[in-house]
Amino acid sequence: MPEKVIIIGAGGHGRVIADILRSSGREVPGFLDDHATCGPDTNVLGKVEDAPRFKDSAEFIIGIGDNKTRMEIAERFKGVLRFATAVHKSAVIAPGAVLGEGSAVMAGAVVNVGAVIGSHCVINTSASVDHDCALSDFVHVSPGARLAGNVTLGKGTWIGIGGAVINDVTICPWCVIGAGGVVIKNLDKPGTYVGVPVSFKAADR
């Protein structure tokens, strides 16, 4: 029998991850969520704080798109829970690419040779991470976003839908690249960047 995986977060992102896991033959007994109620395609087993009750019978994955929330939960249960990865059957992961624990790669995504993906990252639908990229923990590459070769993304960085980063660029931790933004030079100041090419919009509060 395949290892069971419980998903923390019963919203849309969590349900997508459930579909990925089930399509790869893994059993999803249900979700943990502090707010959601049971719906037709969810079985809410309890609240997030209940996770340790299931630690001996299942692995876990955090099905929440927001990077800071995902980090808070992962750090809360570090060393307590075993975290699974989820890779859609249509995704392409090059041999030798590294995928950290708790990370998810969605349908149509590509992770090319030499890429290193940290823990609890999201490579979303049809996103691409090219050769030798290095993504720190809690990064989110949104649907349709593109990273050229040798890109480095700092912890918690979020590349918005349709964003693009040219080769050899480094982005510091906790940056947000707005939808369709194009990054053509290193970014060394945390905050939000928008436009083509991107410019600094605001610092995180």
Ligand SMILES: CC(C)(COP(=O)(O)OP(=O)(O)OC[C@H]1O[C@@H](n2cnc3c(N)ncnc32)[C@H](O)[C@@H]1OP(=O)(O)O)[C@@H](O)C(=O)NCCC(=O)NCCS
Given for the second form:
Amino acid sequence: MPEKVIIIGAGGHGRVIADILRSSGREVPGFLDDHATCGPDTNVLGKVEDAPRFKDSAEFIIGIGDNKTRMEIAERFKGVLRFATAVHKSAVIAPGAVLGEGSAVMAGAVVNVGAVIGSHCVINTSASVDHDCALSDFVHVSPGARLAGNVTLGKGTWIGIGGAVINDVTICPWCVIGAGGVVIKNLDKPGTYVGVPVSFKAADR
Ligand SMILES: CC(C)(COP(=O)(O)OP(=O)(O)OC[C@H]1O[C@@H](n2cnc3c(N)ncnc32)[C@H](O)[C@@H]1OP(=O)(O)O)[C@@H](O)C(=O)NCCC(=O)NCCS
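One more: the block was the form predicted alone; return the form predicted together with the ligand.
What follows is the entire complex, opening with the chain shown before.
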């Protein structure tokens, strides 16, 4: 009997993860969220700090799209909570590809052979991660974004919606690639990059 999964974060991203888990037969008793303004159809069980109360009866997944926030929560509960993965039934994950704990793969996404996805990553709706890519922890590949083969993404990097990265490129930790941005060279400096091809916009916040 698979364990229940409680979702930390009751906004849109968390609700998408709840749908993925429920449609694959897992029970989601509810959400933990510090804010009163939660989305519809959310059964909020308590605040984030309440998570350890449920640790013996459920696994957890952090349903928050912002990479830094996801990292802060994961680090706060490291070694305390057990983290589940969530993979939509329409996603394709090649045999042998690796998906770290707490990571989510949304509908229509593809993770190809030899890819290694770290912990607490998000491969969002219809994104693709091609062969032999290596994604560090807390990476987010937004809807429709494309990584060609052998791309390396550093910790916490966010590829915006519809972005693309050509093959063999390495992007350092904590970069933001704006919506529709195309990366054709290695990026060695944390910060925000936009355009086609991308250019540096602003230093990391
Ligand atoms: C790149 C991004 C993070 C910048 O956000 P921001 O820091 O609030 O920046 P602003 O909106 O103030 O824009 C700053 C400048 O960058 C430009 N810019 C912002 N995003 C851009 C983009 N995707 N492509 C080209 N230019 C962009 C703005 O036109 C503005 O230019 P200016 O300084 O010449 O006026 C944001 O625009 C973006 O693309 N986010 C991705 C959203 C996404 O993928 N969501 C999916 C969630 S699952």
